[in-house]
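Shown next as structure tokens: one chain only, the form predicted alone.
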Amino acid sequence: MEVSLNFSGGAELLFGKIKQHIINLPAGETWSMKKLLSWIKDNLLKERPELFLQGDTVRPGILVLVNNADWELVGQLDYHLQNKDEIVFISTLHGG
């Protein structure tokens, strides 16, 4: 399954400075965004787990959206993955 990542707002840095990730996880499985997350944290995260993730879901201060909608609309932690799905993480914490 095809999946596009995509951060910004800083949370780019946190991922060796690239903003876009396409990624292709197992077929056959049913991946939701808790268990996207997670992935994420083993296989793309680069530096700072803390200043992304609190506990199984990201920390406050990052949007997350799922094919340009929030994703508190499509059920957070429990949405499941589908095909060519857009997840998009803006960070809102900056210094200063």
Given for the second form:
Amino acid sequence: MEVSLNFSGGAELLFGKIKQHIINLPAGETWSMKKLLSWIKDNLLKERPELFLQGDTVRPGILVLVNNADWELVGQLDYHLQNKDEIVFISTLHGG
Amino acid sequence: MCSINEENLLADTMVATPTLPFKDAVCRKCRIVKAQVLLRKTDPYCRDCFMKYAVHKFRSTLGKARALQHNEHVLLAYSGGLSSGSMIHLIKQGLEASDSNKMKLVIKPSLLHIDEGGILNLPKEERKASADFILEYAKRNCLDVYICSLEYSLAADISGVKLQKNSYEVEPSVYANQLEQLFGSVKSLTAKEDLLLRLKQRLITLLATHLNYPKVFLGPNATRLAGQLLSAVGQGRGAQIAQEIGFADSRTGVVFLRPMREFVDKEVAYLANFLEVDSLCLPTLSSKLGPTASIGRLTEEFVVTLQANFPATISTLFRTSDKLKSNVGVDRSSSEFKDDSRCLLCLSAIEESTLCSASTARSISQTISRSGPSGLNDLESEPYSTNAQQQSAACNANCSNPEKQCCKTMDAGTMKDWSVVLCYGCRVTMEDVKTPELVPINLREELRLRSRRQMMRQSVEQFLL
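Having gone through the form predicted alone, I am curious about the other one (the form predicted together with the partner chain); can you provide its structure?
Complete assembly follows, chain above in first position.
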């Protein structure tokens, strides 16, 4: 399953300054947002995990958009990823 | 007898906004299109209604304050971040508005960017890449851009500043070393952040005055300002909140305006996403640090975490802060406000230190807690002006005696009495700076002048009607 992850607003600093990551998740499993977040923590996050994640969810101040809609409108952590989904993580704590 | 029960009170007031399931909700305004945006935890909007709401809020913030005049030259301070980027896009939209109902925004904007790479120890290529991004961005939006390096904030006046329109070279000048030295000598991150803010303010004022732009738009959004509000109060700048956080800041000759003030960080993020604002990722002094690294980081963490569950946090903070205004006018044109009572660093009014004022009470408490009641006796027996001050007051600046170093030397004692030249907040910051002579505010000269004037005023007071 192919998913594209975009980081902006300063969040990319934690991911090697790369804004867009296109990742391939192993098919055959259902990927919820919760699972995706822990996958990101294990595979993409280069440093300071506590600045991106807080427990199971993202840190307050990080906005998550799934296909250009707020993730709270699609079920937040329980949303199941589809092929070719676009997830955007915007940090609102940086820059002005 | 009041019958409020403590436990019940706690339970009632701590109810967080309920997280109602909003899956597949419909926009609450047009009720037709599926919602894409969720504001304040309970209000779903579709993209078009949200954009209309945001643009309307932006225009009304500018219109309500009657801040702009027709065809005025305005400098847009662009840091590369999402907030200032969205501000520029909204202004461009306003300039091109073809909507016949709305008044078209008629101003002459240009971009200004300050290169802070010197204090962040960024390699030259990175600074060049950021500058190129900004030049490209300005060209795409058909705006003039001025990029200036932060080190020129240490220049005494505009003649020392190297500035070109629409181009930028990363060339360290003589001030680059001074800047590095200055920031290297500051102990705490809080003081560094405050000093950075003041230097940026100074540089922007210098440039705006030189280029003849009477107004400057700054980009901070409501969340950032709420954090700054709390940290200002924590650092002793409570009297200056109206200028630091309010819509307009007219302490310097140039008016600083904050049109993004009404947008919460989430709204700015949506705006930036829908307007496809490209952002430049520049680290700041407190990037990748924990919440206890500085006061600013701590208050930011506090506000953001609280706002996540209680969306009314920021508006409550602003409502309260809007009511707190200093009773001394700080306009340059205000005649009751003499130049002598302005802080050299932040240009706000220096607080009074008469016998009954808060600052006097604070210094008495400090003396007693450091040296016990005997310290208080010493404080009282000391004449108001020390011997050194009296000596320097006796001769004037043209004293040509080369041996007698009366006005040339200031001993450490008088340097500590900075209350005539700096406000409380700036004094706290400057105490952390080990090389205060590098800060371009003419500290020694002004200290001497103002102390002498103050003593003169005191001796003549009784004769004035």
